[in-house]
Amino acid sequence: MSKLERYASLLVEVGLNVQEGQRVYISASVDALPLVRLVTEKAYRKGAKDVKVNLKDDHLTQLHAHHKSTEEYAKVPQWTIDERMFYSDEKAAFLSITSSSPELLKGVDPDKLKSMQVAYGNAFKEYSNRIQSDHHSWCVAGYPSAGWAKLVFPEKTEDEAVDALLDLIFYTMRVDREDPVEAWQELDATLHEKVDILNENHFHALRYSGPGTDFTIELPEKHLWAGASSENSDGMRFMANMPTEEVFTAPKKTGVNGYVSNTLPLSYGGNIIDGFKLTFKDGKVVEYEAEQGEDVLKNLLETDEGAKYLGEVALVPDDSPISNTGTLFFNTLFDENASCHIALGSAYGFSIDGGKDMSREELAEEGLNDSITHVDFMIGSAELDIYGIDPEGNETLIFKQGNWAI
């Protein structure tokens, strides 16, 4: 078996764990051909009952972004909405496949994408607020474009460049391994390890120090950390991100005070924000900087009352492959498992006891935010050190200069 068809043997079996009868719905860009013929195959095989494959194109799309109106652009078929929400109701197994440069809509007017961006998140709000829920089996993975290749490796051809980058996603996928399905199923034992630990001391707050970070993130009273597989509401388990090497949970949305610096650029709306730092008081960005991409910062915080405010704090040591690979991806599902890092915008439900079954009014009076975007970047560094903080105030180390000190 190549590894090309390993690793789509273990998006079908890992990551969606598709089952007999059931639908699945596969997003992707015609880059990613190769690997969505092997998963459609594949889950096929493993006894899907209906393979949806919604395929876009990189140069369409900036065709598309670069001469429709504001206005035309913003627009969201009523139809799509409601195909996305019919496999939603079906409990589909979701998979997007992320191949696109991180670069692909540079230049475009920042408003115009703000725009969509806005548009979009309201019309699949219910959908995203389902995926926080883990409602229905989902996964992220990835697959070289050449843009994206190029931006990696710009000493290579196009060819050699996606052979390079395709070759690091299968070694963070694990498929050189012998068995990879057992390595994964190592991995999710040992992130859980870490998250009983974790939640056993239910930390009342987090204080972070490092070059360019002094700030406090305090956790809601009913928080739970979470790692690697999740459980669907039919109670079957799944893998999310695929790689993961990150535990996370949600802040308490009024809890985070001080200063952060992001410590890898962040790819959004196809363009890089770098060199930024935020200011939090009271859990909220008052004031923001950036080095490259200040204008697409300012929108991302922009979008709704929420994106200003934090959903997810996630623990990933710097100890780990995909850290050590000693590559920029470019990609926050890869370098977001490279780092430590926190998102801004809505939080996950599953985040505290009991979330996946409440509303987002109750979620809220919990301490947890809402909003329309969700956004990870990246904070850590081999100079992080990272304390949990009980009720009392005492601290324990939890991270030292990068890594697990517990």
The other form holds:
There are 2 protein chains.
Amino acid sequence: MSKLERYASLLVEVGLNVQEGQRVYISASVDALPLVRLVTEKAYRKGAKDVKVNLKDDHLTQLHAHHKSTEEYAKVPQWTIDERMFYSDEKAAFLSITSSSPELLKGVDPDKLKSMQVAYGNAFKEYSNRIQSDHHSWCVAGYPSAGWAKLVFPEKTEDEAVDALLDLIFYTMRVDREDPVEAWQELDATLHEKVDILNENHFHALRYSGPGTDFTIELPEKHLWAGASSENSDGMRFMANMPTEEVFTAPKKTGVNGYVSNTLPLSYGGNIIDGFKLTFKDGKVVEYEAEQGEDVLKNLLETDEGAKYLGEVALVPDDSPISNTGTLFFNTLFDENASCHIALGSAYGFSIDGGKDMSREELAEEGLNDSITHVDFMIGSAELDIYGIDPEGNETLIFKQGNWAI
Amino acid sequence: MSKLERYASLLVEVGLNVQEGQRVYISASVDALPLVRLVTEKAYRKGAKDVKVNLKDDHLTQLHAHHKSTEEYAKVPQWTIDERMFYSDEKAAFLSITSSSPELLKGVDPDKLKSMQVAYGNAFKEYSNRIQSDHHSWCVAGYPSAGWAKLVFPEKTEDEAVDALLDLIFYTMRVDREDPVEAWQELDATLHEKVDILNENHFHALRYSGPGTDFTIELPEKHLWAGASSENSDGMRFMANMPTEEVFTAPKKTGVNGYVSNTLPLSYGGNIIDGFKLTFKDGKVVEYEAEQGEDVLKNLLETDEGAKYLGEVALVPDDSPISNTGTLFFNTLFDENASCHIALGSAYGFSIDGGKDMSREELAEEGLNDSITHVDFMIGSAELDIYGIDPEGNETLIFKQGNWAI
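Would you mind generating the form predicted together with another copy of the chain now that we have the form predicted on its own?
Zooming out: every chain and molecule, the one shown earlier first.
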């Protein structure tokens, strides 16, 4: 079996864990077709009764963004919502393959982009709620487009860059291990060990200290740490992100104070934001600045009220497979698994004990943030220390110079 | 401007005749993306407010056909109908690019294919009615996929075959003329001249005589011949087929008698039917046989009651640009414009004087056939004579040995 076939198998077996008679919904751009075709075939062979592929083309995406009026660009056709909700109601397994250039929409009017993002965020809010409570299985994975690959390897030709990035993705996916499925089982066990330790400690808060970063994140009383594989509402396991190296939970919405600086660039909505610093007071971003993409950051923060609060706090050791490639991916799926990160926007329902069955209102009462957006950004480095704080104020070092200390 | 750009311009300017503020709806497979991207950009530059591209992938189409159950395969999601009807209601300009291999669905259970075709035919009947009465502008054009090109040029490599077929398409599209738009205006004038002569003659019937063919087609009292450019319900010109070399009208549903043999293979629903002969009595196919694809032909004829009757009769000289390439395209858009042809299934409303504004019931009263399908097949050759018959039974030779005699 080729590496690409092994990759496709991993997505079907471990990522989606496709069941007999299930529907599968794949979102991808045409650049990912070599992978999408294999996943589709393997999903059918595993018994899927219907594999729907929602195909986009990056070049057309750019043309639409540049030429449509803001009004047209922000229209969300009802039938696109109907389609998604049909597959959601049927508890399809959702695979999203990220491949676009991190700068795909560079040069597009930021206000036009914001209008579109807000419109789509609102239109697909119910779908996002279901994803964030693991109602059905879902998986995000990556495949290189030429545009993305050239940003990672600017000195290579397009074809060389794509090959090199694909090789890196294979590495992070553990595709080249003798038994990739077993490798993922081991990873799953390792991350769940960390999850168990953190849940046993039941910290009241986390304190971050590093260059450009000094802040404290309170955790909700009923917070739960999670990592690697998840369980959907039918009790089926799936892997929401591939690769994944993180363990994470939700912050208490109003319990974040201090300032934090990003350590890796953030690609958001087809634009890069970098060199930025956020200052929080009682959970809310009250000051921000960025060396690059400040207008994009501004629009992100203004998406809705919840976009100014945090919805996720994730721990990733600096000494991890992705981090050790020494590669900057300019893609959150990969970069967030090379670095401690936090997310602006909505929290995952399962980050609260019993939260999978709570409404967004009930989750809010437990201290979780709600928003139509959820955007991770990287704050980890080899100079970052993180302390767990118990209710009495005693501190335990959890991360020392970027790596696990417990 | 490259030839491909000139082709794209022709589709936008002459085929769709895109208007300021109009919507455009493109159906294509990913093989045609080089053309689709250019058409999209040019349509936006001409003022389109929204260019929707419905992208398919032939490889995925095959996987769905082979792996889905008949029940799943024949399901037509309501949202796909909603999408199409939205663009139809908005009088979008519809472009369909044909590129798939003529044998794309070879080996798929013919009954499964029939179920799907019947389901889609019924679901999109209102849309077809609108197309067949020129409610909005529409255009069908071609772009080579590797699968299609290899069938036309089996001795060439894939890349060579695609290039060769694309060159042929450029030739049939008059892209290499000094002024392609002017060339299309000339063609339009030439075909409308023939249309005028035929309409003035107002024949009662046509009699076909050639090898394997001896039959008579009565024409409805109010029949109108048409060819080349059409006019939509807003009075905008468009070119429904590019290329086009035909003039055509509708037969009287119950007035076809005798037998006819095909002269070029027919690719229908991803399968080839060849060496076939149909015998008609009072308009209806009462006998049929085929050397290749007889089961596919059977299912085509059994699509619905109207599929056993004719809906179009078209005249194309044997000495025409496409015919003179000496190439068998295995694609109706091209082969039908190299040969006289007739179509099983629904008739075009505009083939009757005043028919654009008639309901299907009113059209039926005027003698026009109705069906959820419309499939052209080629019956012309250099040995075919066609006579026009007046109400008194006097015969005028219109086609002599495959070419215009009037």
